[in-house]
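Heads up, the chain below is alone and in the form predicted on its own; it's given as structure tokens.
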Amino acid sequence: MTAPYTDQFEAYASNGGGEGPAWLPTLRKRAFDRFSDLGFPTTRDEDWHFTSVTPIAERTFKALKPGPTTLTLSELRPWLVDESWHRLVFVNGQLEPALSQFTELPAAVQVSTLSEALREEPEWVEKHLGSLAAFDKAAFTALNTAFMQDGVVVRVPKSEVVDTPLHIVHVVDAQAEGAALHPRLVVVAEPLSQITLVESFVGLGKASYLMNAVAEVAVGNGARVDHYKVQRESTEAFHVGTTQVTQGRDSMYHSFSYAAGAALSRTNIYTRLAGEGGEARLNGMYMLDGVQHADHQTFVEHLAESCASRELYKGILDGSSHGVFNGKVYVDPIAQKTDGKQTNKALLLSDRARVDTKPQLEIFADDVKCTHGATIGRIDESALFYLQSRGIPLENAKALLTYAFAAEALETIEIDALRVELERGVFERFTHTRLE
């Protein structure tokens, strides 16, 4: 099924894809060869057992050559959360300077497109691009590395604190019908630095396309990165997102993944706690309806002493939708005094909706505290009866209980504006009432 991409890659490599530093075409070729060897994953692969990518594999998504956009700031505004944030806006994979604003960032903080960084700092990019997002066993990461068109590079110097979030907005419209987009994000937070990133993936209209995004995040000693991902793609689209993180001593990586769009989505978040005293918080929420399918995979590697990890994922499913959560925690023999907790909960609003969940612990140290739990259920009938007995109509009572279920996960969002925005989205989805 990978054969149709061979001609695409050869054409891409000979028509601009091979441009850049001397090492870049070699990296692309290695990645494409690995993709060809691996092929698309199947349900025979343990990590993809509950998610079939046949709808992706059976099609050939073509490279996109975006034309001029007519998108205006007023049309984009509903997706911006807070217009005071620094932001980079990509429309169909191409940066739109007129819609972006990131010149007010602290002078020491370096933010640029990937293409610009390749021109201006090729040696620095070579050191970091592909250093975390290994593609030897990951077909979609290999595909991204072979075809990555553009993306964002962020470098936060030592002890620099960026107070205002950096919002990276990927907008896709009707021009992207049948296309594949492969954005790349590289973040290096040097020791004692702090930054908050919000990635938004937005689909305008009903175009069917493949969004295959990869992020590499290096969190230095004593540094903190808060990383929010909001996926609201077209419900005809396919979304695969992979984030790979490495953490130094006493570092903090806080992730929140929100998935409400796409026909089929897969979100992989992997972090390596490589320095003593590091902490990872991986939280998320997904809302599905119709025949949507969403898969979240997390992998936390405890590779040093006295590290902590916390995970809370919640799903709300209606119609004939299907949710998957697979959370894996590995504790190395050297990682004594590990403290890990993983929780996954799902609420089924329909008899046809289903969830597959698979928490995994691999512990090779003896002085640890690790727990995991998973629950799948329906709305509490006694709570529903109580609300109705107080005069609240049935549909409103269901909506209130659903909203309450979501609140625990949403409360882990530490940006007020984003939390309010996503709370509004949950409320409107299940009450069918627009909040002003």
Given for the second form:
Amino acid sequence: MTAPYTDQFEAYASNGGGEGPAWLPTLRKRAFDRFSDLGFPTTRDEDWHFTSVTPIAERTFKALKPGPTTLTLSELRPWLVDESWHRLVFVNGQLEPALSQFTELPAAVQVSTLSEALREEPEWVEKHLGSLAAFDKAAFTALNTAFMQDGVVVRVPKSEVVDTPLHIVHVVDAQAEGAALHPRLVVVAEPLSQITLVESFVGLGKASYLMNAVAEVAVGNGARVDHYKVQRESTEAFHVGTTQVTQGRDSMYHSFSYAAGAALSRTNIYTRLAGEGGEARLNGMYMLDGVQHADHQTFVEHLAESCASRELYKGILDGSSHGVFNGKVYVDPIAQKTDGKQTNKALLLSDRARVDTKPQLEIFADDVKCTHGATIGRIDESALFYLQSRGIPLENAKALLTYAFAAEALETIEIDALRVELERGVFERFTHTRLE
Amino acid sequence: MLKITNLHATAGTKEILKGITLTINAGEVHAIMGPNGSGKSTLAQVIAGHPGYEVTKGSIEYQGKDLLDMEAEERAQAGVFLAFQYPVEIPGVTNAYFLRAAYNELRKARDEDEVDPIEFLDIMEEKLALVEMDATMMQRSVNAGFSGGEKKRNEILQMAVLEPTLAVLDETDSGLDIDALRIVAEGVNKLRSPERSTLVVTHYQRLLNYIVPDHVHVLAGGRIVRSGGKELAHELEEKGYDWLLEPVPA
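Could you present the same protein in the form predicted in complex with its partner chain, rather than the form predicted on its own shown above?
First the chain shown before, then all remaining chains and molecules of the complex.
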């Protein structure tokens, strides 16, 4: 099933893919060979047991030749959260400067497209690109590495604190029907620096495409990165997103993954706590309906002493949707005084909805505190009656309790504008009324 | 106001109410007393429309309407209020949002305009004072992490805001200290009027020192075995329930 991509790769290698510094085509070739060897994952792979990518594998998504877009800022406005943020907008994989917004950043902070960075600082890019996102066992990451078109490179120098969030928006519309997109994000937060990133994936209309995104985030000693991912792809689309993080001493990586779009989505968030005293907070929420399938996999590697990890994921499933949560935690023999907590809860609104959840704890140190808890439930009947007995109609009562379920996860969002927007989205989705 | 006739109700296969007949007129306060397991709370919940009980025989007429034909929310909109024995915790919904949503549903049912959050604050100020609750309680999730007494006071706060025509208090006195009991009773007494009726369900006579009933009924084995005036409550306090519990004929 990888064969159709061989022709595409050869065509790409002799065209746009051959550009850039000399090491790049070599990297692409290595990645494509690995993808050919691995093939698409199957449900026989432990990591893909509950998620079949057959609908992706049996199709051949085309490479996209980006054309001029007719998209206007006002069409984009509902997805921008806060228009004052520094914003890079990619439409069908191509940066649209007219839709982007460049605010004043501290002069030393570098935010550029991958193609710019390859031109201007090829050696710096070589050092970081692909250094975290290993593809020897990850077919989709290999595919992204082989075909990555453009993306964003962020470098926050030592001790720089960026106050306003950086918003990276990937918009896909009907022009990308049947296409594959492979954006790449590389973030290097040097020691004691801070930055907040929001990645939005937006599908306009009903286009069916493959969004295969890879992010590499290096959080230096004492640095902090807040990373929000808002996935609102078209309900006909496929989304595979892998975020690979490494954390230094006393660093903090805080991630929130919101998944409401796509027919099939898989979100991987992997972090390595490689220095003492680091903390990882991985939270998220997914909201599914119809025949949607959403799979989240987290992997926290505790590789140093006295690190903490906190995970809270919540899912709301309606229709015949299917949710998967697989939370892996590895505690190395050296990682004494590890403090890990993982919670995942799902709310089923229909008899046909289904959730598979698999916590995996591998602990090789003895002085650690690691807990995990998973619950799958329906709306609490006694709470429903309580609300009805106060005059609140059954449907509104259900909606209110569904919203309340989501609130615990959404409360972990530290950007007010984003939290309010997602709260409103959840509330309006279930109540069909506006939240004041 | 409320006319219950030969009411039978089951939970699952078990018959709990076995023929209750009771009439409450406008302006009256009735007390239902009885030992544990007599069906007191079931009666309260059946009046409010709890889906866990099935009425197999009999009728309940409220303001001339067939109450059993109405959904729980319709009963509330028509002025029926149940103060729960065990108020439910709802994490993630603030007391303020919940109360205003309920208040506005009742207004909508009466074809009145809904109130906005600012107007509602003014309404709440007086009601909070009535039950001696701090305004910060409004920003907390409904009953979540409330102490037993706070939960019961929150029930009375809701009652004060919703101003029901028929209030049913299910063991509101259980687990309350004397101060909380006084506050709860004041909340109830404040609502007493010739147009409103109250049904107080309680195991102990204590609450009835504060909310003085017009009529007292003793429920045992799913039936009313004795009815009388407020002096019946005192008699029960002295003698207990045993003297009333004759073997039920087969």
